[in-house]
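This document starts with one chain, in the form predicted alone, laid out as structure tokens.
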Amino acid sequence: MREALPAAIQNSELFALYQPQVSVNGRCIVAVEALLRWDRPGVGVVLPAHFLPYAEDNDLIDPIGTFMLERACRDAAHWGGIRVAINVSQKQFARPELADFICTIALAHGVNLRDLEIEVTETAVFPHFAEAVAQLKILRARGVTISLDDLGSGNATKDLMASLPLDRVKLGKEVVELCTTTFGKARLADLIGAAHLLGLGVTAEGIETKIEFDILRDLGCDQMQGFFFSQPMPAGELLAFIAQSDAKWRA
């Protein structure tokens, strides 16, 4: 990993994939998650979990976040309207200029703030929480959408919720998984409850069944993400993708 990691970024083997965000109410398409790969010679695709970590520890999150927000906002740039959200790490959050970098990035490949998300999580924001939440503001004064990621899952509570500039809350996949258990379904509720008391909007992630999707939809998510819509895929697919399912749901 040592030689691999940093040869990667320099070799172009790292890449992204985007998966979509489906508006439970209007059946369609309106934005999409920006997710890291790494085509790793004599390996495979290698998904960011098994090189991330290695990376925040090894001062290499910083060119891979810089990338990652390059090609998305490259990509962005053809598909007018559909917003594209982007994982911020907590390193990158160190950096006092981080707000200005993103959108400069951003307005040089044309894309509108508006159809910029900045996603976070608790681990993100909390070794430099006030230097996170001075920086999210900039974002969201400028027009990016915030959201919370992963609420549910470890310790991103109702409290983290009401302590950040937010426009958008991310349910976890963890959280999700319990739907159907009268525990869970509890949880779901309180959860979205509470993101809709704040004006949140609600994002469910990890959707895989129809009967997580109608749980959710009955609970009042109004987003949802996960493999029952599509898998992640290339940029290239994503366009013609759109098109179909809104034809589809529309029908």
Ligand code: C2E
Second form
Amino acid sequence: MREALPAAIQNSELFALYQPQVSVNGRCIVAVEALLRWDRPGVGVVLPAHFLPYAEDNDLIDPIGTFMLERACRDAAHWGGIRVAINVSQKQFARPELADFICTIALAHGVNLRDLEIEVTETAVFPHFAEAVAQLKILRARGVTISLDDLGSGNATKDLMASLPLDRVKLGKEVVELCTTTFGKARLADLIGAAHLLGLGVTAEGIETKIEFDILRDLGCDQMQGFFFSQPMPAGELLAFIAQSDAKWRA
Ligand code: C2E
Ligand code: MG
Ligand code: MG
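Now the other one: the form predicted in complex with the ligand, given that the block above is the form predicted alone.
Then the entire complex follows, led off by the chain already shown.
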């Protein structure tokens, strides 16, 4: 990693895939999440879980985060009206002007700030909590959608929901996949109820089956994302996929 990851950034081996997020009522694709990949020579495509922790610990998250922001904004400029969600990690909040930096890149690529979403996790905001809240407030005031990612996996979930400037929460796969059990359904109803009380939208992540879709819809999720709808795909395939799925759902 020590040599290969900096070289990957230099040699354009990193790329983005996009996974659609579906509006449950509108039955159409309203957003996509940008997901990082590394095409490592001699190895193949490497998932972020295998190299992001190393990048976080070795001061490589800044160049990688900037790459993803620019890549996703450049791609999103062609989609008009489809929101693009970008994951921001802990170390990026160490940059005091993060909000300005994100907005400047989006606007430079012609992306309306209303078409930009920033996803943060509990672990991303905790180490620099006050700074993170301040930066998220600025982003939100400028029209960027703010989501709390992987809900259900942490301890301080409901406190965080109430204390962060949020528009939406994303239920993580770990909690979504328990939806067929009594315990899981109760936990989901509890989290979704709290989100609704706070006026937040709720996205269910990791939806793989029609059964999960039906249960999470009945529990009140307004958006969903998962292999049931689509795998993450290259930017070039997205518009055709959207046209095809919208036509299918309208039929
Ligand atoms: P995440 O933000 O929660 O992203 C969702 C992850 O769930 C993605 O994994 C996606 O491929 C996967 N997924 C989506 N639908 C399904 C499903 O139906 N079933 C299953 N089993 N998995 C599903 P991926 O792409 O491996 O990303 C893992 C994590 O890496 C992300 O979790 C996010 O925390 C982080 N990540 C990805 N891209 C970036 C990035 O550009 N910057 C930062 N800071 N983190 C990123
Ligand atoms: Mg995410
Ligand atoms: Mg997630």
